[in-house]
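Single chain ahead, by itself, as C-alpha cells, in the form predicted on its own.
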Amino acid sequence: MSAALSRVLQADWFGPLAIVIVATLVIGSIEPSFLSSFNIQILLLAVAVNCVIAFSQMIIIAVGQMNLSVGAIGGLAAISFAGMMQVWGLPGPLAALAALAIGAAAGLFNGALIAATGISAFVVTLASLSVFKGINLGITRAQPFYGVPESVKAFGNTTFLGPIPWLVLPAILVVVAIMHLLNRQVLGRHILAVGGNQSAAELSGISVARTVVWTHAISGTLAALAGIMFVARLQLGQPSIGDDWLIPSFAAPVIGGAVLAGGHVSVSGTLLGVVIVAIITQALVIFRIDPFFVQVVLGFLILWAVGINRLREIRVERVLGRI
C-alpha cells in the first residue's frame, strides 16, 4: 500500500492535479461564478484548443528537440482552412483535410531539413517560423477571411452535453492517440529512445533521422489541427492566429513533467498543465486583473517546473552513484 502511494506521489501528474483541485476549490469559494455552467464551457474551450497546441510541442520535446514554428504552422493551416472555404467554396471537412496536409507537409519540411543537415532544430524551426509566417501574410495580405460556413462556426461554439463543447471531441481524440502512440506503438518508443539517448538509439538499430522526420510531421499535423479549431472558435481566419502560441506550448509540457533534454514526457501531466494555465487565465479575468499578468505567471510556472525536474535529475544521479 505504501509503495503504491509512493508511486502516486512521485507521478508526474500528481503535482499538477493537486494544483488544479486546490485552485478550483479556492477560486470557486471566493467567486462562485467560476464554477458556473458558462464559465466551465469557456474553460473547456480553452483547454480543448490549448491541449492540442501543447501536444504539438510535447512530441518534439520527447525526441529532445524544440519546434519554434508551431504557431506559424498552425496559423498557416488556419488561414488556408478559412481561405479554401471562402475563396474556393470547399466544404468544411475537405478544407480541414487539406489544412491538415499543409501542416504535415510543413512539419516534414522541418524534420527533413534537420535530419539531412544536422542543423539544430532550434535554428531550423526559427527560420521556418519566418518562412511560414511570410507565406501566411502573403496569402492574406494581413486581412482576415470571414467566409466561414455556419456549420464550422457552430462546431466551434456550441455544446452537446450541458456545458461540454463539441470542440472537446478532437482534443479527446488527440489525447488518446498520443497516449497510444507513446505507450503502444514502435514509433512512440523510438521517439522516447532517441530523446533519451541518441547514440544508444542508433546502436540499437533505430533510424534517428526517420524518427525525427516523423516526429516533426506529427507536430505539424497537430499544430494544423489547433489552427482549424481556432478558426471554428473565432469564426474567422485571422492572420494573427498562432502568434502567441510559443510560451503556452512549452509551459504545459514542462509543468506536466516533461524533460526538456528529451526521453520523458507525460500525456496526463501535459493535459493538467493546460488546465492549470486555463484556470489561471480565467481567474485573472474573473478578478479583473490585467490579463497580460498571465505571461508573468507562466514564466514563473515554467521556472518552477524546470527547477523541480532538475531536482529529480539530481536525486536520480545520486541514487545511481550509490549503486
Contents of the next structure:
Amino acid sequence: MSAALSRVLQADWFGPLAIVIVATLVIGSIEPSFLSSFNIQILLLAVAVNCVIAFSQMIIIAVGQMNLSVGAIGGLAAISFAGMMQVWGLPGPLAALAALAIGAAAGLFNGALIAATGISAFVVTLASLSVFKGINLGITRAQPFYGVPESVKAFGNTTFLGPIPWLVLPAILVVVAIMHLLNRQVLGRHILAVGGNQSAAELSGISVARTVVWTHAISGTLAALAGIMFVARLQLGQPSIGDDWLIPSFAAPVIGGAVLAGGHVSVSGTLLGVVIVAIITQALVIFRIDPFFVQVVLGFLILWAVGINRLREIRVERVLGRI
Amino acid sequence: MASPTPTELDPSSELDAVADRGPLLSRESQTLRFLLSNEFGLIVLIAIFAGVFSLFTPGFTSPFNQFTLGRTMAIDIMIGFSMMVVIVTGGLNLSVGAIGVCAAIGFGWLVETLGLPLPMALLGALALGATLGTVNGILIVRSGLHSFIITLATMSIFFGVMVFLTHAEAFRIIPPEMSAFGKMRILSYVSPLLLISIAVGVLLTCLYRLTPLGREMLAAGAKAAAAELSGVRIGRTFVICHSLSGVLAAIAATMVVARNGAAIPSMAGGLGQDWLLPAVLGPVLGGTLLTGGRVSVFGTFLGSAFVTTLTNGLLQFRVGEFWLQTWLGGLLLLAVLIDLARRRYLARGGRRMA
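Could you drop in the structure for the form predicted together with the partner chain? We only have the form predicted on its own so far.
Let's see the whole complex now, leading with the same chain.
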C-alpha cells in the first residue's frame, strides 16, 4: 500500500496534477467566472493548440536534442495551408495534408542534416529556423492570407457537447498517438534508448541516425499540425504564427518532468504542464494583470521545474550511491 | 542535451594534437594550416564578395554605404563577442538579446527619467548588463544545469520584466552627443563604433592570450574536471564569463541606441530573439568550438564582418529583404558544413604526417 502510494507521489504527473487542482480551486473560489463554460472553452482551446506544440518539442527532448525551429516550421505550414486554400483553391483537408507534408519534410531536413553531419542540433535548427522563417516571409511578404474557407473557420471556432471545441479532437489524437509511440512502438523505444545513452543504443544495434531522422520528421509534422490549428482558430494565415512558440514549447515538457539530456519524458506530465501554463495565462487575464507578465511567469516556471527535476535526480543518485 | 557527438569531438581533438606538435611540423604544412584556417577563409570570402558587390552594384562602395556597413558591422561583431565568451565555456547564452534590450532601456531610463549625465548612464547600462549576466552565471553554476535551459528561462524573465516595467514604451529623448556619435564619420567612411569593436576585440585577445583569467576560462571550457584538479575555480570562472557576456551585450545595445537615436524595446525582436542568429553566426563561422575550450577572437570578428558585408551586398542586389533570412540561415549551414569538412581534412593530414 505505502509502496503504491510512494510510487504515485514520485510519478512525473503527480506534482503538476496537484498544482492544477490547487490552482483551479483557488482561482475558482476567488473568481467564480473562472469555471464558467465560456472560460473552460477558452482554456481547452489554448490547451489543445499548445499541447501539440509541446509534444513537437518533447519528442526531440526525448531523443536528447532540441529543436529551435518548431515555431518556424509551424509558421511555414500555417501560411502554406492558408495560401494553398486561398491561391490554389484547394479544399481544406487536402491543403492540411500538404501542409503536414511540408512540416514533415522540414523536420526530415533537420534530422538528416544532424544525423549525417553530427553537427549539434542547436546550430542546425537555429540555421533552419532562419531558413524556414525566411521562406515564410518571402512567400507572404509579411502579409497574411485572408482567404480561409468557412468550413475551416468553423472547425476552429465551434464547440460540441457544450464547451468542448472541435480543435480538441486533433489534440487528443496526438496525445494517444504519442503515448502509443513511446510505450508500444519499436521506434518509440528506440527514441528513448538513443536519448538515454546514445552509444549504448548504438551498440545494441539501434540505428541512431535513422531514429534521429524519424524523430525530427515527427516533430516537424506535429509543429505543422499546430500551425494548421492556429490558422483554424485565428481564421487567417498570419506569417507571425510560431514566432513566440520557443519558450512555451520547452516550458511544458520541462514542467512535466522531462530530462533535458534525453531518454525520459512524460506525456501526461507534459499535458499537465500545458494545462498549468494555460491556467496561469488565463488567471493573469482574469485578475487584470499585465499580459506581458506571462513571459516572466513562464521563465520562472521553467527555472522552478528544472530545479525540481534536478533535485530529484540528485536524490536518485544518492539512493543509487548508497546501494 | 548539447552533449558532443563523437563526430563532433574527434576531428577537433585530432586538430589539437596537430597544434601541440606545431613547431615540429614543416614550414610547408604550417602554411597549409593557415590557408585552411577559418580566418584565412573568411578574409578570402570577404574580399571576393566585396569585390563582386563593388563591381556589380553602384551603391556598395559609396562613402555612405561603407559608413552604414561599418556601423552595423560594429554592432554585429559586439553581439558575436557577447555569445563567444560564453561558448568558450562550452555553454550558450540565449539571453544576449534580452540582456541587450534591458541594458538599452535601462540606459534610456537613466538619461531620460533620472537625467543622469551620459557617462554615468553608460556605466549604469554596462553594470545592468553585467548584473543580468552574473545572475545567469550564478544560476547555471549553482544548479549544475545546462546553460541552454537556464538562459532560455532568463531570456523570458528579463524581457518580460523589462516590458512589464516600461509598458513597451520607447525612450526617445537621449543626449544629442550620443546620436551625434552614432552619425559621426571619420574620413567620411568609418564609423567610430567600428573602432570601439576593434578595441574590444584587441582587449579580448589580450584576455585569452596574456592573462591567467583568460587561460583559466579556456581550460575550464576544454575540460572542466581537469582544470578543477589543477586549481582553477570552475564556478567562479564560468560566472565571470557570463558577466562578461552581459557587459558585451550591453555595449552592443548602447551602440544600437546611438545608431537609432532612441532606446526601443522591440529593437531585437520579441524576447531579443533577433540577436540570436548574428550572435551564433560570428563565433561559429570564426572557428570557435561549440564544445568549448577554443576561441578565435579574430575569427569571430571576421565572421560577423562577413555576415554583415553579405547582408549589405544582398540588399544592394535587391534579393528582397524578405528572403534575406533564408540566405543567412543557409549561409550558417554551409559554413558549418565547410568547417566540418576542413576539420576532417586537417585531421587526416595530421595523422598522415604523424
